[in-house]
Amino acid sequence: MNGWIFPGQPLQYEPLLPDDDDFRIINLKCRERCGYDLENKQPLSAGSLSQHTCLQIYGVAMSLYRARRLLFKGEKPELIAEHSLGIYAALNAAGCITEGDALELAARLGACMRVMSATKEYALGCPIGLSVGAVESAARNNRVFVANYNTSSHFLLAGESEGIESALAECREAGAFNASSFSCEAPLHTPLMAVIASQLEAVVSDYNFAEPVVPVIEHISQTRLKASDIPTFLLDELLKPVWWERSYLTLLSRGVKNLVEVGSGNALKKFNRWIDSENSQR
């Protein structure tokens, strides 16, 4: 069984473009839809968008047009899974959005997100090598939360810059053999995203949702996807963590053999992985 997986927002720009009719497509979509000039990695109007909102309409755009290519050389998928931001892509490869609509929605739902920047400041924290317990007491003693839990010792915290840091210190005096953090606007994936919750459900009520022609798994509780369920999904998703090693292992337990990371990157091959090694030493 071939399965399609579109992970979240990349970290960063892949230094090389496609150029080709699809990508000219995309970009002409991007530019409609979200003010966005994918070929240069800009907005159309300066200021009009956050560099974290571009970063975020740039992920879903390369998945869209990934997708594309791999329809074109006749590959389809049979189960489709999602990681964080990805859900927006693989809505649309299971036939549920439009492709700007995709789009649309990912640059909409970040200039909600970039409102919460305005008052406070907020990080992600990524702490490598501890056990689910030792992170989570990390996350608790600082008024943070566990955004993904993305292995059983690869995980992201959010939250407000200075919980993240000491945090990510108790990781390392508990042994963390790596603990970064990087700058955000708004601490997805956590409980926090409540302030703005009304906002975000105000935007996914403008859009209608077909049932999904290709089976999808959702990365809160693994269940398949129904068109009633995305619009609650879609505000959900953002306010609870990512589960992708049970996502993984859910694919897997279906009858997936062949994955196929649709998006910038290869994260998600990368977490599949560790899982694989993790699980064989058990």
Given for the second form:
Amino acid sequence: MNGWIFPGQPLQYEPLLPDDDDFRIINLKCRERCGYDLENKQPLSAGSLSQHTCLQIYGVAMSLYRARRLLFKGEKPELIAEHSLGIYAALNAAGCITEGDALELAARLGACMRVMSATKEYALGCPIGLSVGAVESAARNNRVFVANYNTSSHFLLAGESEGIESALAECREAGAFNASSFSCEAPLHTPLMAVIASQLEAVVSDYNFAEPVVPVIEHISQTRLKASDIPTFLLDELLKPVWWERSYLTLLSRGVKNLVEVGSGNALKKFNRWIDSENSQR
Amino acid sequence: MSEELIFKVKQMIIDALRIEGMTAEEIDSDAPLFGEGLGLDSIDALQLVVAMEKEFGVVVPDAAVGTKVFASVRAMADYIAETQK
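Following the display of the form predicted alone, present the structure of the form predicted together with the partner chain.
Every component of the complex follows; first up is the chain already shown.
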């Protein structure tokens, strides 16, 4: 069975962009629906989109582009899973929304999140090589949240910048192999997002979602999304953590043998490699 | 530094990181592993830490040591040889 996995927001742009008709079509949709030029990696109107939102649109666009290329080669998914921002392109691959809607949703939700950074500074923290218990303890002690449970040793924290830095210091003290931080506009996948829940809900309510023609395993509880679940899930997923290891194991348990990461980078492939190596030692 | 150890380190990198379409001979012993060279990142680093411990019984305690150890294949082989003495 073939599985397509859609990664979350990339940390950076790829140095080289594709040069073909599919890329140009996706770029046109980015320009029309988001006011973003994929080729120049800039908003059409200066200052209209934050750098964070630009990177989010880019992430969705690259997933949509790679899905197009795979379909062109005759490859089709039989099961889909997604990580964080990957949900929008995943919903497109499953036939629930158009490419334009996937891009526009990401851009509009990104614009809502930008508001949060006006009053507080938020950051993401990436502790590597600690157990879940130690990471959760560092998060609790410093009033931040575990936003991504990627593997037994790879997590993402989100919260106010000060809390993230002190949580990472605690992780280093506890023996983390590495602990780095990144600025962000909003603490995605945490309850702190509740302050803009009504704005996020209003955006999501503007879209219609068709029944998936390919099953999509969502990243909160690893169940199959139905069309009627999607609006609630799109809001919930911004307030709850991503459980990638569980999602990957669910794909395997459902018989997926061939996995393709559809998007920028190969973070999910690396998480899967880690999970496989642990499983092979059990 | 023995060429045999360098070859073993290269093979360990290929196996641990599941690098497809590349042989040990194609990895430059002195090229940086992170950034430019093989383009590895911190996820790969932890995978290599575990593999080094399993294959060679050598511990890389943290990222600061890792930065030096994973500078190149030769640096990894040097660290293994030194630690195993």
